[in-house]
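Below, in structure tokens: the form predicted alone, a single chain.
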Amino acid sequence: MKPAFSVCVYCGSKPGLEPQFAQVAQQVGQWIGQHGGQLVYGGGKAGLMGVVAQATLEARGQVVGIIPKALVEREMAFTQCQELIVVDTMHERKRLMAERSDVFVTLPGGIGTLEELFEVWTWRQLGYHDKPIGILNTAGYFNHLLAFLKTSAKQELLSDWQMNLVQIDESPLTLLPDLVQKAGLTPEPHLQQI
């Protein structure tokens, strides 16, 4: 069955210290699965990546993992994905993740997560896509980053228009449906209760 929408999730391959990070990652996966959606993510089994993928599967959602060959060889792949795409480079991974998604959501993560967020954000400001982008600011994880970006805007190195291309929220239960609706798609209501 074709999914109602595809959500690209960027997040850490580590769990982090804050228990709320994993709780929100699980809520994201559950919401995607319960609403007839598809998760598109980096294909890993560890950390928050593994949590969101497992939660999506358990909620009967579809999971597409896209992972570089080098990480598969290190046994980092989540082999339970319905579709696990193995690519040669990180560039190819990110391109396919963007192509296969209707919206983008960033959860807590490290430099790889931040790089993915900024790349897709840059692509949107340049007009390479018009897909909604969201940041889940769980437990204030992104507070310092957002403060820095506001400083960049005050210094006129970043515009309010650019800042407004990304939606920031603390709850996946409000952010996800809003992003999906902004993409012109509708969650499947008959799958909301399992």
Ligand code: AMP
The other form holds:
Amino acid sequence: MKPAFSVCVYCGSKPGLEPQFAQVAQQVGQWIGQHGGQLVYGGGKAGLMGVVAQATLEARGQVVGIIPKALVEREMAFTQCQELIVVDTMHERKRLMAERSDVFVTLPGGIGTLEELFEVWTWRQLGYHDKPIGILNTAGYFNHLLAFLKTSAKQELLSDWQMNLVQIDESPLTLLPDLVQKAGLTPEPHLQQI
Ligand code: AMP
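I have the form predicted alone already, so could you send the form predicted together with adenosine monophosphate?
To see the whole picture, the full complex is given below, headed by that same chain.
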């Protein structure tokens, strides 16, 4: 069955210290599954990435994992995905992840996550795509980054228009439906677990 929407999630391949990170990763996966959606992500079982994927599956959502062959072992490819796509390069992974998604959401993560966020953000400002982008600022994880971006705006190196291309929220329960709606799609009514 065709999913109602596809969410690309960028997040850490490690769990991080703050317990709220995993809780929110879990909520994101649950929300996607419960509303008839599909998760598109990096295909690993490790860290917050694994938490989102597992939660999506448990909530009966579809999971598409896209992983470069060089990382299959290192990031522990999640073989339970309905679709696990092994690609040759990181560039191919990122291109496919973007193509297969309707919206992008960034959760706490390290430099891999940040690189992915900034790439889709810059692609959006260049008009390479027009898909909504969100940041889940769980437990204030992104506060310093957002403060830095304000400095950048003050120095007129970043415009309000560019900044407003990304929606920042603390709750997946408001951010996800908003992004999906902005993409012109409708989440299914909350599906009850059997
Ligand atoms: P991290 O946030 O560093 O834990 O990485 C999260 C995910 O981003 C992992 O699946 C990494 O393989 C991926 N990643 C690492 N470097 C890059 C990169 N240059 N471009 C895209 N993804 C990356």
